[in-house]
Amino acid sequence: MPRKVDSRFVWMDGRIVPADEARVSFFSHAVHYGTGVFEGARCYDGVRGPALFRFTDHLQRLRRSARGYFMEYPWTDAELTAATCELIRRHGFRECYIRPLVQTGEGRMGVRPRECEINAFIAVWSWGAYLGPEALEKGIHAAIVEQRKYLPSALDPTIKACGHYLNSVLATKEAAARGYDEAILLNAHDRVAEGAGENVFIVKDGTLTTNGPEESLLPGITRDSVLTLAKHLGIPVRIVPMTVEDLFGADEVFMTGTAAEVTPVGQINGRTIGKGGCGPVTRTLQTNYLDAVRGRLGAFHHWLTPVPEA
């Protein structure tokens, strides 16, 4: 079956191979129980070249997250930036998405993870917006989907697990089902927790309002991005637990995430969002976020790790 992205080198511990031979043994701990942390970053072509964005907060949360399961790998982050960048080289890219995976691998087969190796990856593909083309201008409709966050006394919400992502799956396959793009989960205390793969945020009267990492949900490096331009901006900031209510009362709606960037969300289960499309704060976050990550804001710099030329 042809691939689906144009990745056609992959680093695979400690070395670079052609795709179609980083291969994972069937008897792998991950493939059989989930057993696997990730990663999605951005490469994006600024003022100054293709430059990683916040690539050192991506890979001290991939250690974190495999530090939750138990795996510990020999590779440093430098290491890593450094693969990274050598793939993105190889593979002529001025912008990019990147996945480091680390996963538990072959073994004693059994639930409980014994004699297994560990084994990381690094990929890159072509990624545009990851809604569609027309989203981040026109806004998403997105759904509440039956499907609930887990609770954090179940997993951690914040380490970002392959086997954790099966409940986003879900969500996506509901939303879909019911023609919308996204699901957003609520938690089981009935309030918003995030979208199947983003944070969410309101905007009320001015004011900027998101949840907690306590509400059932991964703290984004979007979210936190954004959170810091709208401190630099002057917009005031909320972080409290969020309701339905909350939701079709808003002004504006919109999702961040490495893939999704900052996305609108014009309308939630078939009703209008405010005016619906980006609202003007919405459109103020996105803007001054694409500069950011191109390197247009010299006050943002320190979020970007340049790709060295060959």
Ligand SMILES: Cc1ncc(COP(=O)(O)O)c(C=O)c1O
Given for the second form:
Amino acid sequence: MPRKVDSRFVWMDGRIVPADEARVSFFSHAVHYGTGVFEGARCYDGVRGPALFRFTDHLQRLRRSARGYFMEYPWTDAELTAATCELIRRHGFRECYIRPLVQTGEGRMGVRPRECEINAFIAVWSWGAYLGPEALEKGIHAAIVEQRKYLPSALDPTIKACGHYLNSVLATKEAAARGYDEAILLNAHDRVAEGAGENVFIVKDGTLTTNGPEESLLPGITRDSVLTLAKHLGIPVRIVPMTVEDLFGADEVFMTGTAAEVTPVGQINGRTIGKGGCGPVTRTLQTNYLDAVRGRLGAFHHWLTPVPEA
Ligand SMILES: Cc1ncc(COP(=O)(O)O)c(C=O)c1O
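I would like to compare: after the form predicted alone, may I see the structure of the form predicted in complex with the ligand?
All chains and molecules follow, beginning with the one already shown.
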């Protein structure tokens, strides 16, 4: 089947190879049991040229995720960063999505990983607005799905592991089958957990609220960026559990993620949130986020790693 992304080379265990040669063994532990971990980062074409956004934080999370599943890899963050920059240059991209992935490879068969290789990959491809071209402008329709977020006592949601995404796969399928753009999952306590691939924020009476990791969520790097920007802008912030009623009663709801960036939520389960579309606080935070990622906010240049020219 023809590849649906414009990825022509992949960095694999220390070498850049044509994308067709970036293959994993059928006998990889990860293929059978989901023991891979990954990241999703972006490169933006900013005022000083292409730069990776908060890549240090993404690589820190990757290593932490890997350790959560007993994987250590020999590559330093500096080596992974240099490999990513080289890949971006080879593709000639000025903006792209970046997917580092580490998997438990071939070894002895069986659920308990034993004597398995660890394989590391980095791929890059062009990826525009994750939830569609109009999502950032007009907002999306989200569904609160039946599928629940798993308990932190079962799987640690702060680890970005391949197998954990089965939960999100089912949630997105359920939302799409009901005609919605994205899923919001509740946790075991009937409170909001997160989106299938995003964190959830509400705005009420000028205060920005989101929930904390104990509510079963991946504390996103975009979430952290938005919280930091909000404080910088003097917007009051609260981190407290959120209920379904909080969502329906909010003036604005939005979702954040590296892929989704800052996406307004105009409707949930068919009910209009606030005035629908993108509210003013969401727009301010979205604009500031998109300015920060493209190096237009001097105070946040430390979030950027420039991609050196060849
Ligand atoms: C389940 C889930 N929650 C939240 C996020 C947002 O995380 P980040 O902002 O670091 O991309 C993601 C995306 O990586 C995700 O998959």
